[in-house]
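The data below hold one chain only, encoded as C-alpha cells and taken in the form predicted alone.
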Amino acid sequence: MESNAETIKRLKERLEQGHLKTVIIPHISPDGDAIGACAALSEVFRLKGMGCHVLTCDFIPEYLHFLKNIPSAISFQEKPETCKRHLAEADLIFMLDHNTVSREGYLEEWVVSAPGEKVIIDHHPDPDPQAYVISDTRVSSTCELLYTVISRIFGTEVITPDVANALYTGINTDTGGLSHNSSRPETYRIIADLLELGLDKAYIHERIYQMNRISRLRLIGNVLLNKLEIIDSYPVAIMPITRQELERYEYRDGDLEGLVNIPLSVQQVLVSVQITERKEKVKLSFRSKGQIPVNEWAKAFFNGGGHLNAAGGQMELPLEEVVQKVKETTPWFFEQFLVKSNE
C-alpha cells in the first residue's frame, strides 16, 4: 500500500502540471473540521492562481461563515446545475474530512460520474479507493493532516494568517477544544507552527465560542433542563430533540455544536448521545470518555461510524423509535466494549 508521503509526492506532481480546475467538497452537515479544511485548501489554491470552487450538499453553519472563501461556497440545494457543471469540468475533486462518496449526500451521483480524479484527505478509518488517498486515523483532525499536505506540496509560505486560522478552527472544533483525540505532541507542534505563521487564536475562540444568540442559549438550556436523561443502570446520557423544539427556538445550522459534550462533564457519565429529529432523518451524535469506542455502537445499529470518542449516525425512523433503539442496544454495547476497554 502506498504511504501518505508517496501519495503527497504524486499529488504535488499532478498539481504542478498547472491550469487545473479543482472542486473541494466537505461531508454532509459539515462541521468545523470539514469547513476549516475547505477554507484553508481553497485559499491556498487561490493564492497559487488555481481555479477552485467549494461545493456543499446542503448548507454551512452560520458560525463558520467568517472563514475565508466560505461565504462563496455553492450549495447543491440552491444551485444544482452550477454544481453539476463544476464537477463535470473539474480535473481534481478533493473530498475533505470524509472517507466515502456516500457522505456527500445529493452530490454523490455527480461526483461518482465526474471524470476528474478524486482526492481523499481524511482521518476516518477505511477510506474508499480513489486516485489519491491521504489518510491518517492518528491525527486529531483533517485540518491537522492538511497542514502536512499543504506544507509538503507548497511550503509553509502559503500558510497565511487566513489559512492558519482555518486550520486551527478544524483542529480546535474536532477535538472539543483540545479535550479529546488530542494527546499527540505533533498536534501541539503544528498549533505552535500556526501561531508563528499568523494564527489569531483569540479571534478564532471568539468566533467559535462567543457568538451566541439568546435563542441558541435557550434551546441548549431547554435540552439540558427538560430532555437530558440518564439511562437506568448505565453511565449513558441521552438528549432527544424534536423538530418542534428546533423551530420553537429558531434553530440555525450549528446551534447544537458542542452540546453533546456537555453531559460528559458529569463524573459518572461515560457516554453522551444526542438524538436530533430533522426533516428527513433522525441524526445521532455519540461522544465518550477514555477508550470507549462509540464508533462501534454507531456502526452496528445506526448506519454510522467515526472515531473512538466521537461518532455519528442516522436513522429513517420516528424519533421515539430511535430513542428506544439506543436504550435497547445500550446493554449490548457495554457488554461488548466496556469490559474490553477496562481489560
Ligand code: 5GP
The other form holds:
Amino acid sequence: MESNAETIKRLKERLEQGHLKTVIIPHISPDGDAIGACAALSEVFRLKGMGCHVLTCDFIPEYLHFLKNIPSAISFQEKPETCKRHLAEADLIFMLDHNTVSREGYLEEWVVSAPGEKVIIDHHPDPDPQAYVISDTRVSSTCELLYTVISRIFGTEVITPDVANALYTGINTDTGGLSHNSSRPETYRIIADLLELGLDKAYIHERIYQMNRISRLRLIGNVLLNKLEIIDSYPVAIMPITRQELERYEYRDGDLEGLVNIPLSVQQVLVSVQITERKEKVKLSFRSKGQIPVNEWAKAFFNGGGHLNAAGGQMELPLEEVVQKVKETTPWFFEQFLVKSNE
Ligand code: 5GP
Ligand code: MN
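What I would like now is the form predicted together with the named molecule, since the data block earlier showed the form predicted alone; can you produce it?
Let's see the whole complex now, leading with the same chain.
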C-alpha cells in the first residue's frame, strides 16, 4: 500500500500541473476540525491563486464563521444548483475529516458522479478507496495531519496567521482543548510551529470558548439537570433531547457541541450517550473513557461508527424507541467489550 508520504508527493505533482479547479467538503454536521481544515486548505489554495469553493451539505455552526473563507462556503440546502455545477467542474474534490462519501449528506450522489479525482485527508479508520487517500488514525485531528500535508506540498511560507489559526481551531476542538487524543509529542511540536507562524492562541480560545449565548447555557443546563440518566447497573450516562426542548432554548447549530463529554467528568461514568431528536431522524453521539470501543456499539446497532472513544450514529425511529434500544443493547455491549478485553 502507498504510504502517506508517497500519496502527498503524488498530490504535490498533480497540484503543480496548475489551472486546477478544486472543491473542499467537510462532513455532515461539521465540527471545528472539519471546518478548521476547510478554512486552512481553501486559504492556501487562494494564496496560490487556485480556484476553490467550500461546499457543505448542511450548515456551519455560527461560532466557526470567524474562520477565513467560511462565510462564503456554499450550502447545498441553499444553492443546490451552484453546488452541482462546482462539483461537475472540479478537477480535485477534497473530502476533509471524513472517510467516506456517505458522510456528505445531500452532496453524496453529486460527489460520486463527479468526474474529478477525490482526495481524502482524514484520521478515521477504514477510508474509502479514492484517487488520493492521506489518512492516519494516530493524529489528534485532521488539522494536525493537514499541517503536514500543506507544509510538504507548499512549504510553511503559505501558513499565514489565518491558516495557523484555522489549523489550531481543529486541533484544539478535536482534542477537547488538548485533553484527549493528545498524548503524541508531534501534536505539540506542530502547535509550537503554528505559534511561530503567527497563531493567535488567545484569540482562538476566545472565539471557541467565550462566544456562548445565555439560551445555549440554559439548554445545556436543562439537559444536565433534567434529562441526564444513568442506566441501571451500568456505568453509562444517557441524555435524550427532544426537538421541543431545542426549540424552547432557541437551538442553533453547534449549541450541543461538547455536551456529550460532560458526563464523563463523573468518575463512575465510563460511557456517555447523547440522543438528539432531529427533523427526520434521531442522532446519537457516543463518548467513552480508556479502551471502551463505542464505535463498535454505534456500528452494531445505530447505523454509525467512528473512533474508539468518540462515535456517532443515527436512527429513523421515534426518540423513545432509540432510547429503549440504547438501554436494551447496553448489556450486549458490555459483554462484548469484556470478552474482547480478556482475550
Ligand atoms: P459526533 O458525536 O461528534 O457527532 O461524532 C463523533 C465521531 O463519530 C465523528 O468524528 C465520526 O467519526 C463518528 N460519527 C458520527 N456520526 C456518524 C455516523 O452517522 N456514521 C459514522 N460512520 N460515523 C459517525
Ligand atoms: Mn476530526
